[in-house]
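Presented below, as structure tokens, is a lone chain in the form predicted on its own.
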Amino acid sequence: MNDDARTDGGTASETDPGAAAGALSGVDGYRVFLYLGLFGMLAFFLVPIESGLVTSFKTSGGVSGSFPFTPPTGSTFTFGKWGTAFDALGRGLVNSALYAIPATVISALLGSFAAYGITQSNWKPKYKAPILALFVAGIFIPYQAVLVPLAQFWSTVPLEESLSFLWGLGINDDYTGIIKLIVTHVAYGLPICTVLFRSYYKNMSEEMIEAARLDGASIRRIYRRIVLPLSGPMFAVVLIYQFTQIWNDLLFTLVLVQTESSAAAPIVLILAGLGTSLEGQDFALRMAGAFIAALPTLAVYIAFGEEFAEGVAT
């Protein structure tokens, strides 16, 4: 009888409207609102990506005969667009890597050197402040403001004549554009790299640096043995940021390389004309090309993701 009574009582309490209302009143409304907002933002960012991805696997007829968000089915599904896009962009992938990787590494190293000199050296503050102000000012110079001076500068530099020995080896002289892009991106990326490293080095233990100085370590030895090994997280942040900016840049490419028919044309320049013809736009081909162009930056994020999160947190 007692067991039956407890069972009946439990069943009654589970179906009691008052008990259900009490359970609902215990739900955190703020948390529900937060998760709904996060889900909405996630959908906002992922839906366009999903649309582009499914479009890249459709035939031209499938694109025009279906909604953008619907996946391809049957005869409208094809891998051909990806193969065509890779064949068209293969040369650009190599060219982009030829200048994006060196420019990223060099600007990160120089930014680290400069930030170390500004924060950890024995300069007087009255010298450090103006130099730091110059780096900060360099961040706010827009790309568009330097395009004309940039073109005029490189037109006066006899780079083709200086590298004539390379052209004698059979290398296309269009590749001077790659060298121009490396130097330009290093110069333009140095201010932001320096400021990022400075914020990281300002939080570094001063006692550790001072102890190394008391032991007789030089400024170069301190950087090589202490500062550089501890700079991994910020190097990840700078490398990801710089590589993404350089890889996706189109303005400097248009000024220094100019045409997609150039042997040194990077992927962004070739991608701009991919899928365009007198018959119209091949949206599936353009979407496939866009995803191929994005793969290197995605690989960089995956490779340095953990260090990037640590660097941003500090």
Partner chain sequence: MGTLELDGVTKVFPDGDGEVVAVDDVDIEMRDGEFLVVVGPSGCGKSTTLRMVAGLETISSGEIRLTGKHINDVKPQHRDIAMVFQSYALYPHMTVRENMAFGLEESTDLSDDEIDERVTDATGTMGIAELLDRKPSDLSGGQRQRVALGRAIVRDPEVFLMDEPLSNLDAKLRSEMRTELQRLQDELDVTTMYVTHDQTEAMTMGDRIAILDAGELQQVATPLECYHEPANRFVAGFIGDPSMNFFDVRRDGDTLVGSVFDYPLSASTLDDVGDVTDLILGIRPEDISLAGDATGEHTFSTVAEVVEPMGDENTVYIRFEDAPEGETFIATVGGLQQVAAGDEITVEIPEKTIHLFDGTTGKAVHNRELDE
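Numbering follows the first chain given and starts at 1. These numbers were taken from a predicted model, which means no experiment stands behind them. Take the two forms, find the largest set of C-alpha atoms that superpose within 1.5 Å, and that set is the rigid core. First, how it differs from the form predicted in complex with the partner chain.
The Cα shift for residue 301 between the two forms, taken after rigid core superposition, is 2 angstroms or larger.
For residue 37, the Cα coordinates differ by 2 angstroms or more between the two forms after the core has been superposed.
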Contents of the next structure:
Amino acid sequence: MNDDARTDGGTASETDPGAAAGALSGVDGYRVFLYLGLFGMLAFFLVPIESGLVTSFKTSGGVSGSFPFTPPTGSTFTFGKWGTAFDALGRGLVNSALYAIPATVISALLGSFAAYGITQSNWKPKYKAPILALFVAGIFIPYQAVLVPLAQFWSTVPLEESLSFLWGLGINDDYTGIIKLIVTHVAYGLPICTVLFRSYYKNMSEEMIEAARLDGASIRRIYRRIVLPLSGPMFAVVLIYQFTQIWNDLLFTLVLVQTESSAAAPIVLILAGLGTSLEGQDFALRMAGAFIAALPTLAVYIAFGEEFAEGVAT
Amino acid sequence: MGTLELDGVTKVFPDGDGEVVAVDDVDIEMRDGEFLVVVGPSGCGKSTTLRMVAGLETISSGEIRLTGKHINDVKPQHRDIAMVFQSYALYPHMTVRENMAFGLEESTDLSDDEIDERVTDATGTMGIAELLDRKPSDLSGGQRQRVALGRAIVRDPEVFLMDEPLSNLDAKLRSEMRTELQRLQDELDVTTMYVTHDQTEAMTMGDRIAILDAGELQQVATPLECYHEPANRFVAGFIGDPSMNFFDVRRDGDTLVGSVFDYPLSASTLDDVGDVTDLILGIRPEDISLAGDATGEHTFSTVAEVVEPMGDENTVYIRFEDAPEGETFIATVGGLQQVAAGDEITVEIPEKTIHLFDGTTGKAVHNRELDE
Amino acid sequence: MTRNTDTGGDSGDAVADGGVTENPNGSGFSPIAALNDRFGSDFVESSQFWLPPFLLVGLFVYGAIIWNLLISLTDFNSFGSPDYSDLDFEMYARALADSAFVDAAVNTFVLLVGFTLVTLALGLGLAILVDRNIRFENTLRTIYLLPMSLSFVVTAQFWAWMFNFNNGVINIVISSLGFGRVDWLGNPDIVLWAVMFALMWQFAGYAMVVYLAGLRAIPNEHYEAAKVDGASTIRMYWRVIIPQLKGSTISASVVLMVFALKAFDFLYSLVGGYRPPNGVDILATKMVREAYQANEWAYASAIAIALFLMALGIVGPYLYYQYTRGNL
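Would you mind generating the form predicted in complex with the partner chain now that we have the form predicted on its own?
Entire complex below, previous chain first.
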């Protein structure tokens, strides 16, 4: 489809060799194909979402009795599935926020520390390279490679006993899972945070840091007074990227919280099993649940699309 | 205030498997209050030298002393040195006032009031008092330059280091700031090491010039000494614009024999030459003058190939009559003297203005005479 | 008169040694000075910033991998704790003899390569379209990238519905075109391609963003020069522009392959359980199933090592490539 558009663009603009720069835009037939391609792709990306959205408002009869992409009509319209999904996922929303927000903030801060310590201080590059390589490689480790030891590790840490005062306050001891998730997500999110901050700090003026040194500031003071205040834009990128990653991750929740019936179950864990039962699948419910689970990240994405794009492109 | 001594200072960078010597055994002694300009072509090691003094580069070997104190291992923040960077390196998120106060806050125990007073004083000196609450992004290039200088002045350090501080300014501002810097340095009387590749700055600003090439110190002397009594061929060619003309010659008895001309020498010049036979004859363009006829022993018949009128003077590319086309040297002659391309002209190369260099080592064996 | 360089009388080394003894830190041996001397002047002072994160990553990532390797050499299963006194490669032998493992490995490989190729191709096409001075560029780009912000768990719900046999959009479209319905998720020969398609939907926007950054980095003169040289648009892209996107292709491929290795979340959510549809079992799902359903910890660890080696095979050369280009 795209190829067609570009083919026509080529032949059309060749007829107009005079406008070398303008030839990339302007010719009508070619523009038509270009926009056909662009909007065709738009449909491709939106149909699954649109179909899910209309389905989530349909009664079970409406789901099986109408096209999946047509909106519900009067008799097949219901908010019921959203209500059921919200009842099932509500506590998951809170639980997910409980670990996603702290883990995001901590991993971004530590990532900034690590990147600063490696990038803007003076020690030999040949020793920095392996440390940096370990951080970079950490981004690409499949989590499966650490799952069994991770479960072993957390089973040996006496979290439940050491936090007994919390359970005394009436908090369900399943919430140890939230603490495990925070620490785990910080540790595995650190590599990407470090690399993102590093690329930012590498482009910061070296002379400015040197000027601060000659002004008598220690490494810690330079971070506190110069580097941190100037890191705002990168913090936006990292926080947004990390938040979506942590919120969206299923594997660690499966290993560290395990059951969707747990009081501390994150939203993705509940959603993964929602609407599937022995009697069959309730797609309207699954769609409504999917949207509820996606709302926080969608909101963040729509509000900060530029930062998100920058995060993924680095 | 302080003296600064560099003693055998060497910087070696690792390069792949080998090493590159960026600064090679440099000795410089600066007296208290001296303005020393370090000049050389790019890559000569001048910035590295400055950065070693600042503590931003480690010293491979040798010693740097600040007012007699060995500072090789002192971290930059404890050296009591202020530096002005080529990019100014202002802190973009701070106002001018905060930029200038930063160093005092970090390196001294002064109270806020004292810091404020010193900042206000310094902005007065620099004429930037009205900019105090602006951020660097709201300033023009010249204003940023002044803030960068102010930030150094307010520290009242033992030594100022300046790394091509004027190179980001346009020509007019640059000459203004040149004067301003000299005035400031006179007034504050702080020992200053100033790195530049611009020889106008070198000639006009410094008490002395240190000329570096390929990491090696070529000469440390006053600007006029460097111009008139260069230590070697490199200095002679580097200082002066248009630069000195050089001719490879061989000494044959009391005559220098070049490829297309002979140049007889007097007894006193021959004394300087001693037994060196491979020589380079150097003559500055302004020392070549037009002569009426080719009868003198130091007059030559030449052809003007290209004439570049500059108004006050003409830069003339000439060649010896017997030389192949394109093999020219440069003479500057008064702007009112009529010379056109293609003219056959006679020029004089007076013996008292010539320089002679050893053809193998490049060392000066004879420099021009000065009437004093 | 002129003052030439006089060669320094005392040797530089002697001076440098003198400096160390004059160290204000005091007399005698200082471990901090020794460390700084070896690693660089800020090594110790900067370690307060990078060392704690580094230890955390070192422990959780690299420590865990080594531990995983150890567990894979034991016979650890069901409950209890691993016995490290008896290490052998039994689990690896078992994996090679297990046809389900071999199938999963093949599926992983096919998914990896197929998914990466189609996603790169679609992403490149999108990037070229978006790069051609269009209106609504920001809106379109935002929508193309939107699926990337969604959880695998969420997109699995959408695509389970899209691929539904009776009511899914895809079957309704193709049956309206006169073709028969296809059991996308039930047919073992097709399901892998269906999953690949869904993953492509999720990540094509990412490839587009990376390519777009690459395209924008190419100076306009290159397009104009190619035009002046008389190249058609297709030939211009093929001969002039696409070869310059090598860097974008490499980094996008690595990230996409790693995403494909992690496709566990998607497959788990598609069915709401450890057992993905027949024909699309990959190492990632098999590993978790062996561990958390069958409690075959040592065997799961061995599969995890296989998966890790696959990732290493992709990332290792990439890191080396970045290192030689001085990007590390």
